[in-house]
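Presented as structure tokens, the chain that follows is alone, the form predicted alone.
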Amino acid sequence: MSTPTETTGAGATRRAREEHSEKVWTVLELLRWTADYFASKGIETARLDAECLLAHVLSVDRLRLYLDFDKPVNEAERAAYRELVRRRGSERVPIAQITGVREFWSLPIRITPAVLSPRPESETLVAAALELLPDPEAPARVLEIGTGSGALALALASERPRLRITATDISPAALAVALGNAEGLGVAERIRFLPGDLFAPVQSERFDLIVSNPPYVAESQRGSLPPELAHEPAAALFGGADGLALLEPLVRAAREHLEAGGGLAVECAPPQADRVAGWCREAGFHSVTKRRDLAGRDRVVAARGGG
């Protein structure tokens, strides 16, 4: 029969304390309570988040889980697993950053805190380049500038092995995270890594594409932001005041870097689409296009230049 100090107060929340430890817990279980946890802190994506942080931890992938559900997790795993929760429950850090990867056009993407994790909506930046090389045969130069962690570069390299990638950043922490993730994939010897600043790097070069996601966060927006952001690099996500002091110079200057008719594709965020299009037009572009990524939000400006 239980005291009473066992039934209410501390000895209650050490007696449950103890059961927790002792019970048997199995891949399921895990997920289903982590996911609720999640979901209580307001992450969006609990049970996905849960999973990628569970397969991490076993090594294995997400079909793994559900493939093992009914599988027991030993304790030296669930303390592990228990820091990685706390980490994105407690302090909200990205799950990229915490598991080091990220998967971006179904390319594994190793992410440091020097690189901001890519983003499945610029995906659309992928696709929208690609459209602006419609042979996929033909051999073409492409200028990345902002590369980061290498992913758009890395996608647009794995899509066409005829291309020749020059990929700039002004952070060396970032450039070497992406020569790392182009050695990594093998396509290394496809893609050059300049350290610069928007077209320093290039200015007697010309290419056939330009692509670029550069900062374009407005500083007024700092405080209203996910706090997962608060843990990804400054420097990647902000554009100044109104967040286009990086958007405008590149969109105005790229002609002079394109080959006749070439390409340029910017990401941008939707209220600002408008905007850089105009741009576009009176750098001299035509055929602009502003392209929406899976949400409906208008997220890409693509344009070629004159013959």
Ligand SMILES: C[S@@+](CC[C@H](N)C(=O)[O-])C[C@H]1O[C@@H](n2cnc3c(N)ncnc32)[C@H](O)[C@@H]1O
Second form
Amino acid sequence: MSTPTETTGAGATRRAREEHSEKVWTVLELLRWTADYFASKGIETARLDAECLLAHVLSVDRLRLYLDFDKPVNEAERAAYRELVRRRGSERVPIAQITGVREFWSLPIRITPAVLSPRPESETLVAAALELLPDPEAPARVLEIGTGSGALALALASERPRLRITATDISPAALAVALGNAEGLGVAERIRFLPGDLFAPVQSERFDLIVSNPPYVAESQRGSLPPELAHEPAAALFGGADGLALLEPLVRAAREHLEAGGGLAVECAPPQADRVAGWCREAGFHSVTKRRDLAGRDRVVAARGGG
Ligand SMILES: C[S@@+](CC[C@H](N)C(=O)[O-])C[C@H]1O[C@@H](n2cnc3c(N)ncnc32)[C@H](O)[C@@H]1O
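With the form predicted alone in hand, show me what the form predicted together with the named molecule looks like.
Now the full complex is given, and it begins with the chain already shown.
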């Protein structure tokens, strides 16, 4: 960690360095310093991010830090931490890309630069999908389009042992991450991973449920997005000029790939929800509903009536 005194002249800089190298940094001091630094960079989750990175370096649970506030952090640990703080603060790398893991639906999901970190709002999609499969004991076939890290498929598989899931993605690199996650969670034998565009990998197959969180950010917003998104795969984020380039064909073609009465649940941006719901009705679905995320914004459109 640098200190402000380093900028006040050569002698002062040397003294500050000497003091600095002898200074004992405790967990709490490091967290406070880092949270201030992250906040100065405009990072909204400054304290949380500091805790995640320090917990990662010390190989402890984040809550453990609270019990160890007064514990000194040694130089080797601080050096490792410094590098992560630099990546977060200066390069704006998302926390999950730094630690390599993100919790989703209480599952640890491994993250690499090939996949989008699953977002908390996508848990609304999982909940909507589960409601479309009301009998937890019934076997059912599920298709997830654009599985990325596999987070949605894994959440569904963990909730419903009798589901048979097909998870697709245009990115083979993403599918490799998803497969690794499925193996790590012991559900790989229940998920079939297929590469390809939208419904191409499943051709004329039919399912009881189709679920998807496709890329839906408008290209026109590219310049105004948080810097963190530059570290996530563009193919996972952008859905053409207006963000609808995948959503629309996906919704319009979904019914042909559903068994009679099957369900559809898709995630979208809040301003897109009414249009997505409209396409569902036009395609012949009924019981079309919008679901809100935890922030109270329309985030998911669910519908019934495949076949
Ligand atoms: C928003 S991410 C969703 C990832 C994951 N399902 C989640 O919710 O965290 C969208 C995913 O769709 C994939 N994708 C993009 N275009 C696709 C296409 N034409 N067909 C299938 N998958 C596509 C991307 O590679 C990316 O993994």
